[in-house]
Amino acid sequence: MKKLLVVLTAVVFGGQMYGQTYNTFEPSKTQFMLRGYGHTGFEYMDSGDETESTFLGSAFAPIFLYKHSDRLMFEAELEFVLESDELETGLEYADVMYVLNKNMTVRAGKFLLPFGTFMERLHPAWINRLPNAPLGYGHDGIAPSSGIGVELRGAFDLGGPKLNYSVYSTNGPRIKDGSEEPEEAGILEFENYEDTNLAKAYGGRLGLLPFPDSSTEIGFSAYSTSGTGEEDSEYEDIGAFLFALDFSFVKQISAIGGIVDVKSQFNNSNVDTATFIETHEDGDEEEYSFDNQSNSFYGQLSYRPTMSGNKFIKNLEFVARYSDFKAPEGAEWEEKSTQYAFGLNYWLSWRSVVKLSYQTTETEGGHDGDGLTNTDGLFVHWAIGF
């Protein structure tokens, strides 16, 4: 490859200017892309007390991708969404990554982390076959979702099966003491960006591809920290032990003539017991605890016929979902919930879906009563990926 050197030349001696200047041109292996996605929708809730209708404001998420070299890379994806009247912002994640070698990547910041595959890699809007996540995540859910620290993570090939691994360390998730929410005491909230004790979380997700077509994977993860509480509070020694089961399975199969798409996970949570400040109507304090385990589930199937003759069927997609979520008995948060959604899919383009979902929801206890509450909803999501 040919280099351009330009020298200019000063020199400053007895009233003269001497110095140097070196400007180099080389070819680039930089390199920039922008991807993302966005969404918009309608939903109707019938809760049988409350009847809700709206439009939901559209969401933008984009992703940032920087190439600085063949090792070196860049990743960050911002959200914006408008909800409650107001405009949210978020930095979903941000971090750098460096190719070690063919099977080993290390990456450092803020990073979606592999507890199980719903959060790290179905999440997005146009990826998700339904128009919301399955009970057990987001907001008071117990699967963390991202951290700030390091990970080693890689794969490799066994001679037809596959294998795939990563380890990592994070910012430790905080436990709610109640003094705040008292409803949430015991909650683990996992999203901290300034670690509030010396004690750090460890995970890592090890996964199983059994056959050469790489159809079906099989994933087990764990995530541990020895302390949750602030540094020197009376909860700062009080860990948490969390671990998932994931499946996949995603074939084309001739006999029903299209793909097949199988998900599940199961998350368990379960952290130390601890004491907490319960306030009464008149003023009155009482100490309580309770056994802090937590769990959830889903499987989901869906059916696309790819192999019809027509283009409007093999682009359809069918859809159903079943999703539970257990919170501890004795907590202020007591749950139990089942949910069954189904839905219909119409994909314009290999990263464009519309969907019709139908969902009910069975609920005893949580933030909204110690009753029994059933819900219904109807969804309609327009999502695209770019």
Given for the second form:
Amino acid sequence: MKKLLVVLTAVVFGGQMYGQTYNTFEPSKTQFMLRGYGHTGFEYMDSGDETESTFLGSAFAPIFLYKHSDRLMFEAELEFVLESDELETGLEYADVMYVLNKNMTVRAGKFLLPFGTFMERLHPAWINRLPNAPLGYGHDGIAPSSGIGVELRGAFDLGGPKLNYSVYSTNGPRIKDGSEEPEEAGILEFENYEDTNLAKAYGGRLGLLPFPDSSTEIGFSAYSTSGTGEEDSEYEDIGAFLFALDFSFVKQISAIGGIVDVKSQFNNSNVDTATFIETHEDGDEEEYSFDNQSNSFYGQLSYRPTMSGNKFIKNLEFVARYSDFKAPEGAEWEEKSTQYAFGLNYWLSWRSVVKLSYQTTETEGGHDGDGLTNTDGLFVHWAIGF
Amino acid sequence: MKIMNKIVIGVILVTTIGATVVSCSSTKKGYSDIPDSETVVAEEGFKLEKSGAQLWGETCNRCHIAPSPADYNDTDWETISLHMRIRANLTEHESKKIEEFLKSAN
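Structure of the form predicted together with its partner chain, please, following the form predicted alone?
And the full complex, kicking off with our chain again.
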């Protein structure tokens, strides 16, 4: 019996000692990280005839990062948003990345498109200085945000100035023919999980940082496809060409005691002219076409008094943004909109911000009507990155 | 639009081939002179290179407020650095120097 107890004791404690001896707690070569961001808030909107106010359900966007080695990585972002009494979910991106050499990285999967910089770099709530995107982005926007395909990207150090590039091929957009939503005939839909024709979209962005302090970046993006309609449909050969110009300037200027941040982007979309069918209330059908050209622009200026001696003032940020959007004349979604937005932010930390913003938007036309609408909005948002 | 499509494809091909040739070509000289020690010391003395802290301030602030080094551990910073290098299209030199700074200051 004694021998049995001795053996059992040796096995139990010996095992633990063995485990302690060899558990060095060294970091593993592969690593999984959960990051992301979330935001919530309150909005009050007044469009003259109609006023509404609502607390916003939290939006939650977890980002999954898996680093397999110093060269191979997987990234994915999910999005959960409470909207119109429903929980909307989405896969913002999910792609594999491999660093080929110091100047080249290949990505494959669903990735954010480098069409300008807003959607790829600046749209997350804890980065965007205002509670919403400028005109021309989002559901009715003209700038593509993501695509499924393959991309090559990288950067070169030119001995002070820097050059970054990205070229890609994706499934491309699908033109809405109006059969399901007549009021959206001619709009390009970029969220296509399966290609509906043989034509792929090709695009890229070139960015130049001309000064050694990386304060300024100028970028040019292009996106093109020779076919946007379904295969064997009359819209199969309707091509599209989009381009964007972007500008960024961020610098701490001692003379004004803080950081100035200027961002702007111009987007232009040109789609081949196509013929669509309008069904009147009496059932008669009429063919129509229009010059399918749209454009949008935004310019934003923000200032943080980071050199102030007062801790409260140091964490403040003042923001102003102008944006406009023009949709084609003659389309059911013809629109001219202009928006001015002003904001006061308080940074609780480098990744958590409370935003107070007033916005006024003038819209002529659009989905909701033909007249002129003025909408004023007051927003209080709280965003956090993690 | 077909012509624009061909131009875009052409630019993509030229960019891809150009980037491949430049990034894969060796920068080493076939034959190099052996520098004397005084020249090497003088050259290093005049070499002005930005610190990781300086690059951290300049580069991260281009999109968001520069992160606090204390918020993540060394292994986390390795993952984040690789992710940001690709996402923000940083040069290898920038991301390595920033990563070294963040790991040394956390």
